[in-house]
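Heads up, the chain below is alone and in the form predicted alone; it's given as structure tokens.
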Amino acid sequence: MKKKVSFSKRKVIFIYISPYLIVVLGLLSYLLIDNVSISLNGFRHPTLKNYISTITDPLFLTVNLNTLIWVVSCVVLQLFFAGIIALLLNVDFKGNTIFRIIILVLPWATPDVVAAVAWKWMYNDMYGVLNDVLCKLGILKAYLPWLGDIGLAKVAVIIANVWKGFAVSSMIYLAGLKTIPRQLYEAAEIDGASVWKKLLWITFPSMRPLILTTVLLTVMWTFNYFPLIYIMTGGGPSNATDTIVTYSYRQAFWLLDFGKAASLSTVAFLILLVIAIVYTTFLIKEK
């Protein structure tokens, strides 16, 4: 049974976190208002021409579809591999700590720019190590233009992002697995439960709140993720890997169309806000 926090303790907690909340909300509010102002060409004589230009842009649907494919693919694969690796690393064996450092810390600690450049070189159609290894293993008969083909480029950036992003989710899962009492598994073993039944009836129910929270965070991080795509493909070829984030960046700093870039940013913010509200409502109902 959960203990209720007294009103006096809640008041103390609120007093301690209020300076942080004021600063963060102040900065976010200023940036959001300024962005909306730019998208409307100012609040004195607001106009929706930037939003109309954005919605009628022939690439708008393409960019949104790319964003959907990017987010869904990356989130599903990241969480899937993160769960498997967390379960494997949760087993006690000799050298466990070293494996955790190599598998989890290395991808997470590698700077985004360094990771993007490394993957770009590995995918190089002439000198890339990936083509060389696959050809030597007999899987490929000829080198593939991984970042030059529309279909392959999407797969390439998704794989790179899964490698870069799974570590955080895996660390969260691993921490959650450590909180599950060992007695539950021991009791299940006495009852003759198999590994799958223990996962289904003990691990997943115990980890459910953590998994649901991680899904929301991963969706928001992936949606806003910029460096990997921009460095590896720049949104190409033929806008095949363009997301709302990379496309709005190019509108602002390549074409200097700050109004359209601001309107795209506002649309992206509204999409994430709706997702966050709906998902948070679902989490509250789950409790």
Given for the second form:
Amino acid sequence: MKKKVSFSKRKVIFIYISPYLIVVLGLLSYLLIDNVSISLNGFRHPTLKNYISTITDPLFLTVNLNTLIWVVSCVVLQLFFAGIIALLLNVDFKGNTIFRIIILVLPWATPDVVAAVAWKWMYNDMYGVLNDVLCKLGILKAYLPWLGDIGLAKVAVIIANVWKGFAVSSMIYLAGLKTIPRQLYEAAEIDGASVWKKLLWITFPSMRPLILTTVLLTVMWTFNYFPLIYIMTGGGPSNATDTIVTYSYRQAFWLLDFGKAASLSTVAFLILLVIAIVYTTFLIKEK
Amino acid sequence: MSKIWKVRILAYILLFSTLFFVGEVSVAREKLTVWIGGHVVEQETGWAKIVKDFEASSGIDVEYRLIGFEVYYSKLITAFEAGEPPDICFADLGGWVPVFASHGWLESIDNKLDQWKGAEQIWENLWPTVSYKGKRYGLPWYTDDRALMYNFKMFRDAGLDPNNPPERWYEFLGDAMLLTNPSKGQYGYGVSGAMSEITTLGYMMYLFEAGGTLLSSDYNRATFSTKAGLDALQFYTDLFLKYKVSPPATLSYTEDDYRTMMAQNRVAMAIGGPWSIPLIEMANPAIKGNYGFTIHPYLKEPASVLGGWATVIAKKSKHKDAAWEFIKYITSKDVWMWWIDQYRGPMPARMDVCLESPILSQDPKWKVIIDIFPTAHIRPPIAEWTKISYTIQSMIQKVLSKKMGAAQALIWGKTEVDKILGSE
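The form predicted together with the partner chain, contrasted with the form predicted alone above:
Below, the chain from earlier opens the complete complex, with every other chain and molecule after it.
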């Protein structure tokens, strides 16, 4: 049974975390209010001009669709691979630690810019290692222009991001897997449960809260992730890999249209806020 | 603690405080902050020497930063927007100065230029690039123009004479097709197709070569939706789509990528300029003497587009006179002659250095670049330029990615540019 925290103890906890809370909330509120103010061309004579220009922009639909494809593909694939890797690394075998470092720490610890440049070179259509390997394996007949084709560029940035991002989810899963009591599996084995049934009836239910939290975090991170796309494709070719974030960045820092960039950022914030509220409500209900 | 010790401690505190404040006063010289963008790291020692010599001769301290081109623009915009710009910064001659001036970020240096003799030596066609509404806001420092860079070895291997490069579009296309061999990963020409200002410049070259113009002389409307504009767009994109003389990932490449490919004997011809010389030789020292420049092939008339960098003074600077002394110093003939002696480039914005420096005047590569310079076109010096350039890039990408045909894309581009300029 859960022990209830007394009121005085809660007060102490609140006092301890309040400086952090004040700073974070203050900073966030300031940035948010400032952003909304820029998007409305100031609070004195607010206008929805920037929002109208954003929504009527023919690229608005494209970047939203791109963002949806980017987020859903990356999150699904990252969680899938993260789960498999975590399950494999949860098995005790010699050299497990080394594998764990190579598989989990390497992609995660590689700086974004370095990873993006490395992937860009690997995808090169003249001397990229990926084309070379695929041709030597007989999978491809000729080198592909990975970053120079509308469809392939989307796939290319998603693959790179899955490699870069699965490690964090995998680490969280691995930590979760370590907390499941071994006795549960032993009891299931005595009852003659198969590997699949153990996974379905013990592992998944025990990991459910962790999986749900990781999904929310991965959605947020992927939605806001900028450097990989920006360095690999710059949002191209022909806006094929432009997401709300890269498009908003371009509006601000290339075209100096800070009003439109701010309105795009506000839209992105609202989308994430809705996802977070719906998802958190669902999590609370689950609990 | 004894009374003597208390007095001693007090005396020490007084002594240190006095020394501290005296020291502060004695070293309180003017300090300039300078951001140098678009330079290669290899030139850092050159800047260190120039700054040191300036500090010694002027008594003004300079804190300078060399910033890579990739992040420079956004860093600069953030600094200006936040109201914390450096006293002096470098601004690309491709429309940055009028854009910054239109936001009220720059100080006009018209009066200072009128009183400085060195201004007469600046190439005449550079002044519009640093002007906004009739006032000059920058002093051009170095410049460049664009020509055709080509690989001698690939020409010879394909049975072509490197001493007889193509002059007209039809010769150029024939040569490019002969030089293309996809099975060997070799291509005749590199079409810039990525979302970049370089792609806009590529199209502008072809447009002027076809006898067209980009905007009206009062910069009020687009004028490229003509036969010349269509010829240029069709030919530029056909090089990739129809004749396939440019690599498959053309949509992700610019001339910077093609320069590296040329160094590896993968791309035989590409647009280049004086900045390409040290970079291609750095990518492959063996290419030295095995590549050259010629005027870019044309349909009706030879053409080029110029670029480069200017120094500008921030309106918010508290050291405007000191800033002017610094930019005057780095643009002086002596400093430039020394720089060229050290680095053999880029092309000085000063005519006297270009014509008198033996390094520049005797090299055949430089001869092509300097000869075409007086007729090189500028990018429209208007605040809307970045948006127009972005539209042109989108127009080209629409054709290269087969979303639109050249004629349809041209009309789309013209309509969008007219909207930006407010003429529609």
